[in-house]
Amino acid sequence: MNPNLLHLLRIAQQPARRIIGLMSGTSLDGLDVALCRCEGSGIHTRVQVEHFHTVPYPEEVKNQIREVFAKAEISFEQLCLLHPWIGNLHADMVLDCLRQWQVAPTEVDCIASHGQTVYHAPRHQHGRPDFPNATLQLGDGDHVAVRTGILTLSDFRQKHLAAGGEGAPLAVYGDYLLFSQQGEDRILLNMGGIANFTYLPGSLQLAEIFSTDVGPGNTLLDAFTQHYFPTLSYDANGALASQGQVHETLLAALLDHPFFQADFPKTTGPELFNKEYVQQAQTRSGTLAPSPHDLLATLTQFSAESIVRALERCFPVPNLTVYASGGGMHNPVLMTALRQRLPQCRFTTTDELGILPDAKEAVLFAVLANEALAGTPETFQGGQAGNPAVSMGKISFAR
């Protein structure tokens, strides 16, 4: 038998393994690193995250991929380049984290890989019959498994789209996994470039599971952040937005939009929430002037409404406990903005639940090679619609 199917085989066969989960999502910040030893699988999984680390991009890295992000026309040279370049770029900082942590290659199992979006295009946003949902995520799994010499899983979210999801949002697999309590409602908020939440039945019903992406989190305020501020990538703590006032007629115009009538479940990315977009609503609403800070305040509101609007269709008397991760916990007017609209909900982070929640989507990654490694799809089976029973990831053997 080839020596590769063997050392899968063992993998499969451990009690525990020790997997490395890596998430870049559409803010381009930089790559999360998570080292997790993963227990068991499915529903009787069990996770410690042993060590984790954000590797920042540096601005030349963010510039190469804002060529081809989210844009309909790019050059497909740089798109081609990309692939293999992220691939090793992300291995080189696997490697200089294991080297921090003094844990060598040959001790890790596996790397779940998720890469860097690029372009979300689901049916409902591209608006072509013919065609189906796609999504595509660069840094090529050979290149990070040959790199690394660690077994790879990656390109989690093609299996999603062939068995029928949208390709996103993956977070309800391990959300159900890692977070379900039996005699409590949860939402699993996350707040990053885009925001999304799983809903988690204290009944543990997977028929009553629900996930789904709800409009901007952080993308819109990053963008016109760096516009307006070109020395600063993000609004830090809300500092910005908060000496601003909400300009109600545009946050209408914002909010004047059919993805926020679209049944659930939907996806969505910055090919839809993007400069152009405020810009639009802007012109229809006469407010082609805001002050910067008014615009980030506006904005604010607006993912802070998106969220709220979503929970209220989702569930008419929303009295839930939020868990929230995702860039947009640490933006203290975002968060009072969903805490003065949503009163009756007990908002607080995953750290309650043992996971740091900037690790959250590096673990979640984890868990999913993990399932494809030693888990079954029958553990979803006769889940949410949206959400197929697959095993996820393709496999890259390191030689």
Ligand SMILES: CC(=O)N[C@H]1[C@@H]2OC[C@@H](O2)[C@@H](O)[C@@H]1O[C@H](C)C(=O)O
Given for the second form:
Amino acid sequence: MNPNLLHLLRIAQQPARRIIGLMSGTSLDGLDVALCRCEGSGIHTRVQVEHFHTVPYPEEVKNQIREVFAKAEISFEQLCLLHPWIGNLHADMVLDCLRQWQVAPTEVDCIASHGQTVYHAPRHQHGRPDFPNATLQLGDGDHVAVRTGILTLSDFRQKHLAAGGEGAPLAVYGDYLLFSQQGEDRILLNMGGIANFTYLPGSLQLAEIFSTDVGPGNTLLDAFTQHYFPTLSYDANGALASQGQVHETLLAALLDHPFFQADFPKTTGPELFNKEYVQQAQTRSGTLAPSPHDLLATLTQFSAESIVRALERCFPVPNLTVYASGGGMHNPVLMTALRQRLPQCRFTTTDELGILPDAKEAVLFAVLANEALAGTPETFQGGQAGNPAVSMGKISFAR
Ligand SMILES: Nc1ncnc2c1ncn2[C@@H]1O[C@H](COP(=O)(O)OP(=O)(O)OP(=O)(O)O)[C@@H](O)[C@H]1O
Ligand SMILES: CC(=O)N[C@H]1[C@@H]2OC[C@@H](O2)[C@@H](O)[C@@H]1O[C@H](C)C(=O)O
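Alongside the form predicted alone that was just displayed, please also present the structure of the form predicted in complex with the ligand.
Let us now look at the entire complex, which starts with that chain.
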């Protein structure tokens, strides 16, 4: 037998595994690296985050990715080169972290590599009925495995697509395994480039659990902050938005899009929520030249309002505990708007559940890899459409 398979079998049979979860999201801010100790599997999964670090993307890396990011027309050569290039880049970032943490690569069982999403095209967004839901993450797993010497699982979203999902949100699987609690209806709200939430009913009924994207989290805020204030990459602590006024007519135009009326679950990305989206809403509402501060105030309210409306549509009397994560939870203007609009909800963060909010998505990919190795797809049997009962991740051996 190929010794790689014996190695895989040994890792799968261990009571616990050390797995590095990697996530680089739509904000292009960097690579989240979470070294996790995953014990057990399925609903018995226990995770301890041993180390976490976000390795910032240098400006040059962001620029290379931006050449293809969320663009319908690109250089095919650039796309081809980026796939191994990002794989090697992420591998080097992992090796740097391991050196800093004084952990040898041989002490890690597996890497769970999400890769860099460069294009997300659910059918409702591409609008071509003869083509399926599609999504593309770059950063080839074989390159990560060979360069680090660590078994790597990657490209998690394709199985979800193949089994009838939109390739996202995948958070629901890990959220269910780690955070379900009998007797408390929970919302796990992640505000990254795109905002999404998972609903975990206190009844623990698998069929009621679902996860959906709800609209822009920070993606528009980042785009216009960078546009008007080129030395800044985001509106830190909402400092710019807090100096502006919300334009109600522009806000109404921003919220007037079929995406918001479509049924849940649904997914989206910066392919829809981008500068053109805002410019079109400005044209329709006749608000052509709001000041940069007013525009950022309005866009922050837009992010908050799209989250609030999604929650209100799903739960007519939202009386829930909301566990926030992702970069948006550091924005007090956004968080205050959410609290004001949903006074009956209790807002906290996943810290309360033992997972650092900035690490949450990377941890969830470690959990997906743990399930692929040691769990069974049956764990999710009976889940809603959108959560197919499958194991995700492609296996790359290091040798
Ligand atoms: N102190 C802060 N104040 C305001 N915004 C912040 C702050 N810290 C982070 N952010 C926002 O969070 C963003 C990064 O969030 P995060 O890393 O969760 O996104 P992501 O994982 O790239 O996106 P996604 O989850 O959509 O894939 C930044 O681009 C910025 O907009
Ligand atoms: C295609 C893609 O990368 N989608 C991301 C993105 O970032 C947030 C939101 O849009 C979510 O649907 C998803 O990531 C998280 C980790 C998920 O799959 O749950």
